[in-house]
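Single chain ahead, written as structure tokens, the form predicted on its own.
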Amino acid sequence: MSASAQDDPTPPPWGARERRSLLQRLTSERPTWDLVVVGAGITGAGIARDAALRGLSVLVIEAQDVAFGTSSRSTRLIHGGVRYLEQREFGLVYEALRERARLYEAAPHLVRPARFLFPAYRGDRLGPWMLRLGLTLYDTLNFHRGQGHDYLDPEATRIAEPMLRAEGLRGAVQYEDAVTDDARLTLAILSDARRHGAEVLTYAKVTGIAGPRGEHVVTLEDGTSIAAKVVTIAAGPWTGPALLGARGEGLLSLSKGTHIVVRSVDAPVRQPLVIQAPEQRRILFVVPWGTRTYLGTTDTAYEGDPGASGVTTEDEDEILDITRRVLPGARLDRDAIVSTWSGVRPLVRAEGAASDDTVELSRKHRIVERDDGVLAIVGGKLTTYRAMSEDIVDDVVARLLVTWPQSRPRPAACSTHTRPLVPGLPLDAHELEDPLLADLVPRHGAAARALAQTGRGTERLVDDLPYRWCEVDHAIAHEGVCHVIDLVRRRLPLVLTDRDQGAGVVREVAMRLVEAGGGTQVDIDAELERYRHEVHVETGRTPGVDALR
């Protein structure tokens, strides 16, 4: 890659065309690759974008699409997670307030810092005190960068958030964390390791992994056969038995989240909320998300297919009900909700932990090596995936530095740390004014320029989200999309936002996408059926596809 390619905020190419390419290339040239990496959410992007910049030859090989898992269904929010200090995680802590400090340069389309109100009612487990003791702690730990947190009694409480319930109120504290669109930051990660030489691979399930030390052979669902000198699993909650042998046996407690849409006028709030549920150790979010809210977690234990975790009534119901308790005035009923989601997070089983609820359970990472040299990374979480990521291509370095040839520059130092995610000059507020720019720049950041610029498709897919058609022409061929759901899902979170799933633009979606790979009507059917199908699984929702907005 140029280093004038390097320095364009317009992720390469990256379509029909040039998957054909890549496996053409894999089949023919059979090229041995430095590492492969099995796992596209955001830790494996992580893991290829620095062993990239390191000079290394990469390949990532994802069995779904790009962020498929847990890496788009979290709760959206990149956070030193002022809930472990109860736990006494504060090393974790510390990390993760780091690597929020240097997500904001990094990607500040995309980590934008928010106020988060926090408050405390007669019966909550934690009151006033323990919250500004908490956050007293939090700001040291982030050596009192940004804004510090503040206590409010309970009037300054209700002036900052008029919704909440007046009964009961005993004060908050407000603090700083900061909101993310989670499968766009791992797309953008993932662009730019692509930017400087990695290659990606969706949509190509492993079912083996052989060979010795420094001589493994990745073996696809198709028969394809890779050959690697170092191999990472990074497959969140699916990094078990069938990929790491024993070694997978109880290694992971799988955890679900789930989390509902409601419109932004059913439920007002001016900041994100933090809410204690009643008699648990577990907090719920409120968050604010433009013309919409979304409210979740849930936190339970689960077993089964990851990405098939699906949302059930009662799931709703829990929700629903500890939300209503400090925001009575919202509408917060069955009817009003939009969408949901849910996710499995993957925590690592402490070895002799007297405990397997999932509340308790470290988000701290860990390394597992298999017998013959494979490495896997489980745990952790999303805020922290950089240095997850630095901590296992140190690991794959000093391995392949053994029989290093002389022939190659040695691989250079970690540098993710200080390079921005979009490269190029970030949009003054005189371009923000431009009501195309201001829909496209938390989604693109310094390449939105461009994408206003193309002249086409500016209009709104859905009149009250800001998402373009320019968008899905750019996601067709720069984003990696192979199939409907890949777009409306997680390149645009129509799925999430849209009363309907953006199934009265989805047709219109797939023709193009269709189109532009070669393909035939049976094609656009097979796409529309994936997309039902798909939808039900995650929001429990049958979305029809018969007419076109």
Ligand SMILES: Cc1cc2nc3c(=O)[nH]c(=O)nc-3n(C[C@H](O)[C@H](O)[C@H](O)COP(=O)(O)OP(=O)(O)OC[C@H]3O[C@@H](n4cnc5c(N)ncnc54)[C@H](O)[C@@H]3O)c2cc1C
Contents of the next structure:
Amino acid sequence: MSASAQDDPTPPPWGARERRSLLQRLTSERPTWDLVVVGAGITGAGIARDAALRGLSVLVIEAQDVAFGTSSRSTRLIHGGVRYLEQREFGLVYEALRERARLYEAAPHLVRPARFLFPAYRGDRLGPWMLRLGLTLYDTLNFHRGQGHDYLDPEATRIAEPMLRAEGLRGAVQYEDAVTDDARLTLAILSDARRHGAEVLTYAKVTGIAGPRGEHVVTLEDGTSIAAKVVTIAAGPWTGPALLGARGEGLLSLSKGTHIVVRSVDAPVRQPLVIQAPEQRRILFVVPWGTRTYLGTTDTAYEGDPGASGVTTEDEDEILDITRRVLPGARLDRDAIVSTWSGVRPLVRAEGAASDDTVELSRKHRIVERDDGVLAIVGGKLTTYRAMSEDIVDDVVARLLVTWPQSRPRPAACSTHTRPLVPGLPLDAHELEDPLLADLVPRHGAAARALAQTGRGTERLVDDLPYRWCEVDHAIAHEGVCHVIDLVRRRLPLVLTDRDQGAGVVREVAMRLVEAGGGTQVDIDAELERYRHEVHVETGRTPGVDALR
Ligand SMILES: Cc1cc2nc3c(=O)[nH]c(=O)nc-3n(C[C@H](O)[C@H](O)[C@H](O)COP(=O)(O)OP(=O)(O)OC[C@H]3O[C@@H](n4cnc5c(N)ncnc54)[C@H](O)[C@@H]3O)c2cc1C
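Can you return the structure of this protein in the form predicted in complex with this ligand rather than the form predicted on its own?
Below is the whole assembly, all chains and molecules, this chain first.
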């Protein structure tokens, strides 16, 4: 790709045509890739970007859509993890805070700092003094970058957040962390990997990895075989024996986390809140999200398909009960729920650990190697994806250098510490007064300028949500959308924020997608069926046919 294309904030084209030409290349040219990455969650995306920037040829293979797994089902925080201080995970907190600072620079449109309010009530496990102590340590591990924490007495706490229950309130700490859009962050990383030459094939499940060290053959479900010098598995909670063989036995403990979404008028909090759940020894977050507020998460051991963890009424009730305790004036009943999501944490099981309690398990990552040299990376956090990627790509480069041809330029050093995810000048305050740009920037950064000027479909899809029709066409042409659900769930989180899960607009979206790919009415019907099915699996809701216009 030319230098000017690498500086263009608009992501390179990535639609049906690019997919066809990649498939053609894989079957006719049959290239040998320096690196094949299995999984296009944030970890796989980070590995691909780091490796592509170093000059390696990279192919990412994803069984479903970009960020289909845990990377679109998190609490959407870029944070040091105050809670891990209790587990004395100082190294993890330090690393996550350092990565948070890097993400502020690399993706300011996607990683937005906020003041979090963490109250303490009578009977809570963590009282005001413990919170002050913890946050002092948090600020220290952050090298006192940014605004440090504040302690608020009960009166000041209620001024900061009048929704909080007054009875039993002992005070609060207010501190900085950041909120993101997990799926779009993953997409931005992957788009930048593509900008630097990486290829991504979605809806292609890896069913086997064979061959000796340095000469691996990756087999896809449809029988296609792909040659790779090094293979890294970044399959999150799917990293089990099917991909890792014996090394995958008992490697992970899976833990399910559920979130619910309500309208912000029903839980009008002014800032993200951290709530203690004394019985569960956990904390929950209440996060304002435009005209919505989301609440979560649960933390329960899980077995089964990580892509179909779903949400039960018990999950919903647990979150509603815990939150109602501190926000008595909020309308938090089952009818208030707009949508839900759940994800599965791929936690690395500690060797010889006495407890398998998922609340206590470390969020640190680990690199595992099969006997034939295939690598896998497991655990970690959304926040630490870049450091994890650097770690494993260093290893990949060392392996490749053993047989690196003299005629080829040597791989560059890692450069992801400082490079922006979307090149181009950020928008200034004056530009952000434009309501269209104000809607687009949080998802597109500097690319919003060109998107706003396309002149096509500047209306909102749904009146009280900031998603615009021009984004639908843009996603079809530039964001690797194969199915309607990819677009209305992960490119635009309509399924999570619209009371009808996007049912009112999904037919029009399907028509545009199918038209762009050269399909027929049968394909539109199939898209709508797939959308209905996947929304039901994830949220338990069934978008009604009647709602489809
Ligand atoms: C409820 C919850 C809340 C969380 N909150 C936060 C938070 O606020 N902040 C934070 O920093 N972290 C958070 N995390 C952790 C974070 O979300 C995960 O660590 C991260 O998303 C894991 O990314 P991943 O790429 O490793 O895995 P995934 O995102 O799960 O990606 C793995 C991918 O591999 C694909 N795959 C699987 N098998 C195959 C195959 N055979 N062939 C091809 N592809 C395959 C899957 O389809 C999937 O897309 C949270 C996690 C959960 C569950």
